[in-house]
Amino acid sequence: MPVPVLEIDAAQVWRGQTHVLHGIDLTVGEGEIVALIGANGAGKTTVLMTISGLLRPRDGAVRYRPHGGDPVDLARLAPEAIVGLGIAHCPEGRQVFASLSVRENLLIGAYLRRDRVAVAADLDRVVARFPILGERARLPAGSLSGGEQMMLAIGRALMSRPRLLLLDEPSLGLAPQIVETIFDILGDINRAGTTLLLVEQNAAMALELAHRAYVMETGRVTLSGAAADLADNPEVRRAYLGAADETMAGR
C-alpha cells in the first residue's frame, strides 16, 4: 500500500435531511488510481463532494496529507482552501462556463495561483495534451462537443496543479470511442504523477484503469480490493459487469 494521500474514516454525511454516507472508510495512496463503483444513489458523488468541502461530515474524519506535511482534516476547511492544498474536483456533467472562452475556462482553474510564468507554462502543457483546446481557445466553451467539454473540464482541473484529482463520471453521455480517449488521457495523467479518485458508471473501464476499487451500496462500502480481483469477482461481474460480458460475448 503506498503512503496514504487521503483517508476517510467512519464518515457520516447528510444531504439536507437525507443520511447518505453511513460510516464510510476509504484510503487513496500516493500515485494510485482508485475507482468507486456502484449503482446510482449509492453515495459515490457524495464522497467526492465531502472530500472537496462541498459537504461536511457530521461524524468521522476526512484527512489529506499535503506534500511534506502532516495530515489535515478537510472537514474544517473551505473548498477554496482544499483546492489550495492540491485537490481538484472535476464534477459530473463537466460544468464548464459556457459563455466564457475555452482559454478563460482553463485560466479559471488557476485562479488561486499567483505564479504567472508557471501558469502560462501549465497552460501550454494542457494545450499540448489537448490540442483541440488550443485550436478552439477563443471559442465559447458552450460550442464544444461533449467530449471536448470533458477535456476542457480535465484541463481546467489540471491548471490548479493537483496532487489528487477527483473525477465524477467522466464517461457520462460520451460516445464509446471518446470514452476510450478520455480514459487513455487519465492513465497518462496518473503516470505523470497525479493521484486519481474516479467515480464511474462504466465499471468495466474503471476497473481496467484503476489499481484498487471500492464497491458502494446505499451509502456503505460493501467490497474493496485490487481492481483486477474485483473485476473477477462473480458478485461484481453479475451486478456491474453483465453488460460488458454480453458485449464481449457478441464480438
Second form
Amino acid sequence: MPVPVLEIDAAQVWRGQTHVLHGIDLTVGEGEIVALIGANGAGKTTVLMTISGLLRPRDGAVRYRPHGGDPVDLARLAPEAIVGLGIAHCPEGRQVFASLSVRENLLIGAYLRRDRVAVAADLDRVVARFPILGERARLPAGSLSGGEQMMLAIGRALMSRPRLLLLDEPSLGLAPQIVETIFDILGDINRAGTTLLLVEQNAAMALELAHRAYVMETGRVTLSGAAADLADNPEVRRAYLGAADETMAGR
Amino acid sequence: MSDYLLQQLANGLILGSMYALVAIGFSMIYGIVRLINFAHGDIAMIGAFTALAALMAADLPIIVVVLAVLLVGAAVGLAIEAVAFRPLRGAPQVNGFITSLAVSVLIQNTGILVLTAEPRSVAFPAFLSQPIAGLPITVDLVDVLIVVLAIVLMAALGAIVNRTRLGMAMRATAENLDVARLMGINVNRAIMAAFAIGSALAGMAGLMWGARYGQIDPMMGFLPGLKAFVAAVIGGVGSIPGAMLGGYLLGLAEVLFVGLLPPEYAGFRDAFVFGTLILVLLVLPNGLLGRAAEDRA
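Switch from the form predicted on its own to the form predicted together with its partner chain and give that structure.
Entire complex below, previous chain first.
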C-alpha cells in the first residue's frame, strides 16, 4: 500500500447523545481512491465529519500527514484549520451556498488562499472541467439543477487545492447518466494527483471506481480490502450489490 | 403637490432613515445567528448618550463625534454578542430571545441608575439647526445630513456585504454555518462582524435621533427599537435591502398617518404601526423581500 495520508485509529465518535462510531480503523494511502460503503445509518458521514473536524472523537486518533511534514492529530483542530492543511470536504446533499453566485461559491472554496494569481488560474481550470459553471457564473447557485450543483460542490472543493478530497454521496438524487459523468470526473481528479475518500450508497459505482474499500455496519468496519475483491465477495454482493442470494436461489 | 404633503414626505424620509439604520442591524444579526437581539434599540440609546458625552465633555468636531458613536456602538454590539449570544449558540431560539430581552432591561435600568430617567437636551453645534433656505418646506441642515449620512452608510454596508471577502464570509455563514467552516471561514469572526456593523449603525441612529429631536433619555431606545424591528419584519427579516425598504416605508407611513388624518387620531400612531405589521404579514408571511421561512436548529 502507498504511503498513508490519513490514518484513523480506534476512533470513538458521538453525535449528541448517540454513540455512532465504535472504534473505527481506516487508512487512506497517497494517490488512492478509497470507498466507504454501507447501509444508511452505518456511520459513513460521521467518519467524514470526524476527519474534517465538524465532529471530534471522544477517543482514538485521526492522523494526517501533510506534504513532507510530521503527522498532525486532526482531532485537536477546528474545520477552518483542517481545510488549510489540504483536506476538502464535499458534504452530503451538495450544500452549495444557494444565495451566492456560482462564481462566489467557487471563490469561497479558495477562501484561505492568498495567492490571487494561482486562485484565478484554478478558477479557469475548474471552469474548463465544468463548462456549465462558466456559463452560469453570475447566477445564484440555488438556480442550478441537482447535477450542476454537484459539479459546483466538487469545483468548490477543488478550489482549495486539496491533497485529500472527502466526498459524501456524490450520486445522491442524481440521474444515472449524470452519476456516470460525475464518477468519470472523480477518476480524472484522482489521476491528476488528488487522493479521494468516497462515501457512497451506490456500492457498485463506488467499487468500480475505487482501489480499496471499507464496508461499515452500525459504526464498525466489518470488511475491507481491494475494491475488486470486495465486489466479488458473496456477502457484499448480496447485501450491497443487489445480487440474488445464490444459495436461496438454488433451493 | 401641496407643500403640506411635501413636508410630511420629508419628515417621513427622515424618520425612515433612522428606522432603516436600526432595522438593518436586526436583520443582519437575525440572518447570521437566527436570533432577534431585543437589546438592539438600546444600542441606539447608548449611541445618543455617547454623542452627548463627546459634545459636552470634549466639544469635539461633529465628524469625530460621529466616528466615536460608530465605534462605541460596534463595541457594545461585540460585548452583547460575547456575553449574551455566544454562550447560547446551539441552544433553543427561545433562550436567546429571553436573554436579549434581559440585556435590554439591564441596559435601560443601568442607564436610569447612572443617568436618571430625566430627559436631557443634547446641544449640537448651532449651525446644524439652520433651516435650508429657498425651500417651500421647513428642513434643517441636520435633517439633510441625517438622510445623506444614512444613504452613505447603507451604500458602504452594501459594498462591504457584496464586494469584500468579509462580506462573502458573512453571507456564507448566514446561509450555512457548518459548510462555511468547511471552506475555512472563521465563523466567529463573521458573526462578530455582523454584530459590530449592525450595532454601529444603530448607535448612529441614536445620534441622529438626539440631533433631530433634541432630547434623549435611557428609555428612548425601546419604542423606536421595537418599530425598527417591525420595519425589519415588514421588509423580510434576514434581508438587508428588506430592512432598508421596511424602515423607509414604516417612517413614511407613520408620519403620513399622523399628518393626513384628523388630529384626534394622532394618539393611535403606534397602534397604526403595529396594525400595519399584522396586515403585511397576513398577506406576505415572509415580509416584502424575505425568503420562505426556514428553521435552523
